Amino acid sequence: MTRSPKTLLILLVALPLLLLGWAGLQLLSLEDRQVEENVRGLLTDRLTETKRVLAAEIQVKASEMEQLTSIDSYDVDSLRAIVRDDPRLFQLFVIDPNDFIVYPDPRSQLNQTEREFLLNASSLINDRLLQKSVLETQSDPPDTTQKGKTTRLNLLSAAASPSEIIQKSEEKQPTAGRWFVWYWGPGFHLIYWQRRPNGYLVGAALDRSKWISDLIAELPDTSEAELSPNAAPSQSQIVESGSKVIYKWGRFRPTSGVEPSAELQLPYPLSAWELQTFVPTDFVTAGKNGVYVLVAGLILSTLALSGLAILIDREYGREARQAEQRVSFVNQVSHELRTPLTNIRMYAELLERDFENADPPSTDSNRRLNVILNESHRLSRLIGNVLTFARHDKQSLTVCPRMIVPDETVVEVVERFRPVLDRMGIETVLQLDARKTLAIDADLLEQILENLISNVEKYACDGKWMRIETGILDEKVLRLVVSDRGPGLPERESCRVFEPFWRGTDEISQAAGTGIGLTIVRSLARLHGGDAKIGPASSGASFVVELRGVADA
């Protein structure tokens, strides 16, 4: 097999397999896409679950302020005592109807708790003077004389009110009640108010340490979703601010640095929290299945189709051989014909020259005897035609180059043929002008000289003309042309003339032919250096042939 067949077996195997593979990777990557959004699906779940537990126990917080803001006697001792036994509270504070502290006063003689809360606020109660009215209290003892005096209070701004303040909040998160965020320190804090029918605002700021443990005592330490034999492996953690870890639970240790398998953000007030689960990251994806599947499938393909492959290459092959051993079947056929052929030319030329010496000759018999040789002679052409196409096939022919004159070979091949054109009233017309010596391998053009003669005699002959011209172009090139004026070439497959076993026409009517002498033609021309075309003919058909040669010095 040639080297094309067989690119063309590899790309047989070769392509369906790269179009399997890619169709499996886009398979896989879609399974992939498919299960890792399923997991994500059950993760977030699970972790919306969580997201309620912690919900609802915001509202019960809230529930729980809701009864302990719910104070319209605002004695200072009654208040302190209600901070002091209460551990979920940090500190209460008061304002009155006309947006002025009254609890805890920053004039007032403070104790810790209220010092620490009143300065920590400044964010919340951004006004000065009240700042430096809580730091004279720390060192001065109350003035009598500023009693029933209030501070007036500027949350975040002076332009904005604690009722204004309090209002957009809610305004920003009309369901999440009357809870207030209040960042200060390790984090935000928890701020509950309500505003009391007589016009007073009471607020708790819950202890920070407090309502986070109690909202964790409410989280499994593993999920039940874990605790099935089959359940993946898993970590939740309540995230504040997005990196600062504040509880997690599950037993399973992902790596650092890697991205949660699903997330969600808690609701007010607890937004700046965030919980995260991680799972790992074979339960995420289709795993290794899909590629082992993928991968067993491209293997029993491969199998299958260079099994198929090898099987097309031997039949091609055994095809091929048998090809061969046929075209050498007919090379030595005509070898075995050609020597009994040579032999009968000879004694046939032989005979006709003891004719022509008889007194008299014998019409008929030199009849008789020309027939013999002109059919002689025809299948020698044909036998040599068959030998050469064989071994150009083969690549074997080679050129003998010797010292001629062109024009007495060609005149010698004319000579040859003269008889059959004489009896075809083919009329001959010579216009030689290659009478230098140029090296030129005498046998090829002969052959390629009888095959164009040869081809005026078969499909041209109604013409009852032809011409042979000879010329050498730039001292060393054979110009060879052959014109006739018979039917000529079709426009449209002009082309196809030097292709093998090409003929114009299968009808058996027409005149017998193999089909090759035009290619032998053109093949020993390039072997020689040259080539064979179609010349211009006004009527018929004209044949170029150049032949490179060597002059003689």
Given for the second form:
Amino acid sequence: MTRSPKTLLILLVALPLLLLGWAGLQLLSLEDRQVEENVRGLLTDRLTETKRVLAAEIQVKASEMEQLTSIDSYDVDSLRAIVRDDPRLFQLFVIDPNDFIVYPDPRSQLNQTEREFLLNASSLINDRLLQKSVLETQSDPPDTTQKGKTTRLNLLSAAASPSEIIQKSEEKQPTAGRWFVWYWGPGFHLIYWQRRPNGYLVGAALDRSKWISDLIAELPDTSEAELSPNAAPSQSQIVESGSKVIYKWGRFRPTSGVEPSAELQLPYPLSAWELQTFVPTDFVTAGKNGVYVLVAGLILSTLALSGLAILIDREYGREARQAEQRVSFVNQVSHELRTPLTNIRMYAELLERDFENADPPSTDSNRRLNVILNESHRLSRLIGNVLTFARHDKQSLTVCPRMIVPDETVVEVVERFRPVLDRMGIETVLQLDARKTLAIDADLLEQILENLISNVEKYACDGKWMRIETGILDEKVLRLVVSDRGPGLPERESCRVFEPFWRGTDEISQAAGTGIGLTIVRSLARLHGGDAKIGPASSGASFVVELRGVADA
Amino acid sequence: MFKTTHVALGWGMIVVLASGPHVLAEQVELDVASSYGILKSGKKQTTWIRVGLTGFTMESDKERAPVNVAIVLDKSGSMNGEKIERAKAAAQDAIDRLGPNDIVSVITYDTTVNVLVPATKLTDKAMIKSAIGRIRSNGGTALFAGVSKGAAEVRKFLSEERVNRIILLSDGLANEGPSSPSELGSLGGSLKKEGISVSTLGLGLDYNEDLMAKLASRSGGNHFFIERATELADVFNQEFQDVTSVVAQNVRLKVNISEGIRPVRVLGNESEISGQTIFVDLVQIYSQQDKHIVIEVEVPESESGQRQRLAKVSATYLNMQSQEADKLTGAVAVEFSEDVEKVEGSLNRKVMEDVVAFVSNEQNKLATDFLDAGDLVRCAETLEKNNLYLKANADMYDSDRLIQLQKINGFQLDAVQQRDLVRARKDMRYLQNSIDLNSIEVNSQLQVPVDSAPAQPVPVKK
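Shown: the form predicted on its own; wanted: the form predicted together with the partner chain:
Once more the chain from above appears, this time first in line as the rest of the complex follows.
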């Protein structure tokens, strides 16, 4: 294991926390956006209400002016009397069907307001702007009257919906006369005009201060603005031409330069006006409570996960210690077993020699002795494997290369297996071609070969055939191939055969084995700068092992 | 301090005819006169026609017309401290002066407007006074909106039978919403047509006197320059004295100048000259007030012994005591003579006194224009000349009123010479409004000894 369990545990705690924090922040910003959206919606609704109030007031003014400009006789004195007495008017004017101004007549004696009006509105009249806009509307009416007619028909057939009726009443107004916006002096001025049936155009220039004052009177004052339901501290204002404040209401005082929280353009003729509203920024960006909740949640999760991690750590530690104890127990037992086994093997070999020299030779005793020898060889290989595996696990295996001729070692090992192979009737073919000396750890090579041969003996004895090939590649790599004609390896498991404790099948009938043989083969090969692989085979299995000879010492 | 007294009618007055169904009710008197009853024959000349209306004396407070007044208080940050406290106290005192038939609303404004007390009959004085007591100052000066809301409150009970007025107190420059003198003047003009006048009380030295004076003049209301907050109570008192002594309202003059005679200009109240006809909206007349205009006309040459009618006058008004609409008519004619002594003997001093007052007022306005142009020398020159002009005429016509005006001009001249320009300018606008609107009292803020006035370095304009 390369990473310590502690790091893993820290990761285990940190990763979910990071995920949780990120998700929480996403959620918060989403919520913020949503709240902001809601607040903006609410504010826009309020502005829309104000817009409605203003539009209604302008509508009232339009119908008042419609009435006021319904004049068919243009006697100067009576027109002057109207201007003199009507607080809403700045000036009246009349243009005849030939586009000549009839009142105030520039050639007559003018009073002060008439002069002022002509001075400011001369281009309006000289350039016939109004007349042009009349032409525009004259192309409109047929369309509108048609609509009116159909609506009336609908009404007759009692099929008209209320919306259609409203539509009709809305459309009826502007066809009679309309607003004209004209700039002079402090800002834009409203002019209402209509074309009389006699062809004269009668217009009324409204007193700017008066209509602004009237509109202000319709708008809420500060205490009203605060009394309304879902009142937030706010300030709304009407702004002309982007910068000039006309009227403000509400208790909140935004710092200058702040962008309004909501804006609304007013419809014609007040299109130079904009409604704006300001609320405190913390009101728009919702409560910061969300952040506190998130932080609290993160702290709690940290505590919970850390607790869990400590528990897991403790549990894992105990199991690891227990496993370690078991391994070291097996290790020690294996060590303890090796000494008596060595003695057994030594005395058995001595005894074998004694029997060979005996006369007449006792074939029966000789055979029994062979069994003892073979079994003790097998037992020592087993113990060797267990110890190697344990050492590999602890990373305490080392390579001790010596100059050897690999083929000699191979022949030695095969000779050692000869009695077993003979007994099982396995034909052994040797194709040895590694006769040069290489710097290789002979013990390691032996152990690899022993494992591979005992695998053939255990799993592929049915094939009755084994071939061992050796060769040297690139002058210093020993290539060793062990093939058999056994059942072979299942295709999809072939990559797993080198994993520890893996066994081809779980059937009890299968030959016994520890399941670490091939693992040791691969580990040792890699330790020696090479590798162990499954080779291509038409039938049975084939294992290819390469060992890299250490550079000449 | 000076009160015009109604003196014997001049030579040139032909007829004064009062027509009205109620003979018992007192009437406003119409007086039409020309500066000379007899003009020199054989030359084209300028002469003046004076049209005056004199309010009758209101005997007791009981018979006064109910008032409908909106008190619009500036509570911007600059009012903080003594100013706001004095203003609150003055407004509370004013409430005490009014009766249960009167209608009062209280509007405060800073950056925004607050209708503190919506228009209501004055049945619960304590409530209104405590509401005023709670006013705290801070913020900007949304003067236009304050007046607009005040007008809206007055409109709720707008009636010819009541005296409809907005009383605006401000100590600062309007800085929220429309704030040019022309815009506020235009608002005043439109309110006047509705029958609402605005009296403006400028407090301290930081308010815009052009704006405040124009708003008052064009709406037919009073304008006051109040340098010290301690004077607020007096001014409120004076204003409410005026408001509660209105004897005629909706006062309109129509003057038809005879053919051949050219109307040159109208001195005094704002007027409309349409051809040979002059229209003047005098708004209201206070008890004993002498409300008048002077028309300058050009008379063509005429032969000796000829008689020429100069003008026909009709005045309509609503008598606030009888609640009847009354109409007065009058006319004025002149004779022509070669005899210079006869001509001199026909001089109407009362007419000339007003002519001089108005002409000197025009000169005073000219001096203000020089002041604005930064031409202090010509400003001082104009005031000095005006001073001499007033002095000469005061002596000639033995007029206390002209002496009073000469004094005020003198104070203003002193102030200009001492570079006390802010005070001088405010006092000039104050005086000009008083003369144009024929205020009963003509005051100056400059007559207090200089050492008691706060000494301040005043930057020269421009």
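For clarity, every value in this text was computed on a predicted model and none was experimentally measured. Residue numbers count along the first chain shown, from 1.
Where one rigid part turns on another between the two forms: hinge among D85, L300, V429, P186: Selected hinge residue from the list: L300.
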